[in-house]
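Below, in structure tokens: the form predicted on its own, a single chain.
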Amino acid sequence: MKFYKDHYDVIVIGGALAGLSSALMLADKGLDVLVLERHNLPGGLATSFVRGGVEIEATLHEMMSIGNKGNRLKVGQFLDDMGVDVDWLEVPEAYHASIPDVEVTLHPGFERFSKEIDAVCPGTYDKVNRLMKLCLSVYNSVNELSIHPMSKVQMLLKHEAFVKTAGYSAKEVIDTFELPQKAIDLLSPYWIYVGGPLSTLPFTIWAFLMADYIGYGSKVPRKFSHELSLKMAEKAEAMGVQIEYRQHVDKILVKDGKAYGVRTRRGDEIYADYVICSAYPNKVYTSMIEPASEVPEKAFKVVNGRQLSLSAFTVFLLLDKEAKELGIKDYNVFRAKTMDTDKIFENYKGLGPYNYLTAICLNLANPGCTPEGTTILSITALPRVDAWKKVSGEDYDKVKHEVAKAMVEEMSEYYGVNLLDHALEVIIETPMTIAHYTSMWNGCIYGYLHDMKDHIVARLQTAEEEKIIDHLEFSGAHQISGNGMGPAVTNGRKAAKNVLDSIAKEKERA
């Protein structure tokens, strides 16, 4: 019996959340789908690892767009519709801001959030609440327009707030509310989840993020992000999807401008009507298309016109005491020497020490995530990729440990305890680690930078023009919805929808 079929409707390259979402949606519509994953497990970054006999969450700190049973948001509803049953736990807060002159824990819910900022900055409640309601209006518009595109006139009539703010940065819109700087600082920490300073980050992106996290809160899976990816893979296979692991795709086969299959590293040529690829277009257009002559000049103009966003540097600490014994009181701490996001972004271009860190104690959302009497703490900075590309092999270990040491010392000072004195395990993840284990282009986990020069609204309008090769679709952090676990699901669904729309159009023409 042959390992692969003679032909598939769709081949999906990559079994992370985006690829699995594509596979689920296509299989649900009756298509024959093959998923090829280079790793021996599904999930990509949505995974876990084991150290000292303890399973440790690799990346997922908060999942957006889930909602509660009976009131699901778009990602949670999609998973429910596909029969992917995840045991979601509520994250107990939005974040603790440890920023110059302020120490405060803020919680989800527009009313509560606005009141908590007002307690620090008296007289700001009405303004903050109005700003949050504006974010919610934009959030609702984005969700509707992503499903039901409409003309500019229709958008203006039905989505006035979205249209009026679409051409402005987050800073420009926030400034119109005339808030004191301290209140603006308290509204700013979540910029890190999209990776651009408020001066150049489109308000559309920031508004969506704030409405989702502050309006509805966030979740984590009880059994780590691997619960999510494994259940998605299991459900996909139950729906007839063929998933093959340890299958590294080297080439995407193209003829006369149309993708028709792939070649794996071991030499298998597999054919399909469509290919969905999670690899960055940078990698695809420079080394994966065969023959290379099928890559038009336009492809390089598209990828060269975009900037890569952020990578990650994380120190994982498995500690020998429970969180409360170590002075760890908050699930998510943003620790900053400045809240000038332009300065933070500039600082992230280097090798540290970094002036903006986030620390996550998963035990405070998921008490059973480590053995009794222990705690897992992750400390993360999100540097740009360019500086780490310049680190030589000879210097890599030294630089890695110097950066990690500075990050641990900074958070030790915050908690008032020497964290290394309590460390059972210390694991360091750098941009190089990410590039090695996931093949993400240059270790970039955040896709292409969202800024006012490359706006999400413009990307939506030019999406059809950027389809370089017929029957080849892209999914992953580098696509329109951007980075993060929730957007990965959305990007995968979008790629699948593009395939389904293309099939429908070809049937109409026939």
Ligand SMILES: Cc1cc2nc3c(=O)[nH]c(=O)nc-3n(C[C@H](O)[C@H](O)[C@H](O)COP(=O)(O)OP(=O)(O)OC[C@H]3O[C@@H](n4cnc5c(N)ncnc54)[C@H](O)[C@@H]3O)c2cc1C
Second form
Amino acid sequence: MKFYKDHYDVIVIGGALAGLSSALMLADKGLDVLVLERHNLPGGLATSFVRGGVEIEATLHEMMSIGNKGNRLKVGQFLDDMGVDVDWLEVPEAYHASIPDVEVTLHPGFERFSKEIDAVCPGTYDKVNRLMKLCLSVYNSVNELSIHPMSKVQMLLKHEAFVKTAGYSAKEVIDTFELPQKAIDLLSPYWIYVGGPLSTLPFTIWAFLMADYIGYGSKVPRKFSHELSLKMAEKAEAMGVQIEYRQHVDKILVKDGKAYGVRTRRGDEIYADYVICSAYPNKVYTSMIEPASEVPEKAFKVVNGRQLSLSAFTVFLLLDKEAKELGIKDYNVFRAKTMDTDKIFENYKGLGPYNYLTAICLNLANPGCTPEGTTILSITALPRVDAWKKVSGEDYDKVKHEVAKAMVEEMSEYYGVNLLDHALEVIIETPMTIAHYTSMWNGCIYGYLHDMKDHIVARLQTAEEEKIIDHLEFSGAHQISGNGMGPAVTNGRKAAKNVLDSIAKEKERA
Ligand SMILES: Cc1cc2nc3c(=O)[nH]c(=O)nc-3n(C[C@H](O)[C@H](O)[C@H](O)COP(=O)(O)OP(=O)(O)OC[C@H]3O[C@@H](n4cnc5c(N)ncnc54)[C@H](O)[C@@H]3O)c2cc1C
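Can you now output the form predicted together with this ligand? The one shown was the form predicted on its own.
Below is the entire complex, every chain and molecule, led by the chain shown above.
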């Protein structure tokens, strides 16, 4: 019996959230799909690892766009529709801001959030609440437009707030509300989830983030992000998708400007009408297209015109006591030496010590996630990729341990306890770990930087022109919806929709 069929409708490269979302949506429409994943497990970054006999969430802090049963948001609804039944747990708060001159815990819900900021910055309730409502309006528009692009005139008629604010940075729009700096600082911590300083981050992106996380709160799967990816893979297989692990795709086969298959590292040539690829366009255009002569000059212009966004550096500490015994009270702490996001962004260009950290204690959302009497704490900084690329093999261990040590010391100071005295396991994840584990370009987890020169609105408008090779679609953080697990699902759906639209068009033409 042959291992692969002679032909598939679609080959998906990468069996993580984006790729699996594409596969689910296409299988649901009756297409014959093959997923090729280089690792021996599905999920990519949506995974966990085991140390000292304890399973540990590898990445997820909080997932957006899920919503509650009966009132699902975009991603939650898609998963429900596909029959991917995940046990979602609510994250108990938005964040604790441990920033210069303020210590406060803020909760989701526009009303509550605005009141809590007002308690620290009296007189700001109305303005913050209005700003959040503006964010919600933009959020609703982006959700619609990311799936159903429309003409500029239609956009103006239907999405006024979105159009009016689209040309401005988050800072510029926030400034029009004339809030005191302390309130702005309290509104800023989530910037890190999209990776651009507020001065250059399009308001559209910031608004989306705030409306989703503050408006609806966030979730985590009881059995970690791997519950999500495993269940997606199981469901896809149940729907007839063939998933093959340990199959690294080396080449995408192209003839006369059109993709027609792939070649794996093992040497298998597999054919399909369409290819959907999770690898970054940078990787694809520089080394995956065969023959290389099929890559037009324009492809390099598109990728070189974009800046890579952030990677991640995380220290995981499995601790020998319950969270409350260690003074850990909040699920998510943003600890900053400054809330000037330009300064933080600059600091992230280097190798530390980092001036902006986030610490997650998963036990506070998911009490059974570690054995009784223990706690898992992850401390993360999100550096840019360039400095890490320059670290030599010889220096790597030294640099990694120095950066990790400074991060643990900073959070030890915050909690008032020497965390290392309680550490049963210490695990360090660097941009190199991420590059090695997922093959993501330079370990970049956030795709391309969103800034005012490379704005989501422009990306929506130029998406068609940026289709360089026919029948080749991309899905992953590098696509329009950007980074994060929720957006990965949306990007995967969008790639699948592009394939379905193209099939429909070609049928019409035939
Ligand atoms: C420390 C950390 C914390 C994070 N926290 C959050 C959070 O709180 N909330 C959130 O929403 N997101 C978070 N993220 C980001 C989130 O994990 C990712 O954005 C998302 O999981 C990306 O999914 P993906 O499918 O686009 O890509 P990936 O998960 O990167 O997967 C790509 C897949 O493609 C495979 N692949 C690549 N090249 C090939 C090839 N040539 N052949 C075959 N297979 C290939 C890889 O093996 C991998 O499985 C975090 C990430 C990190 C690192």
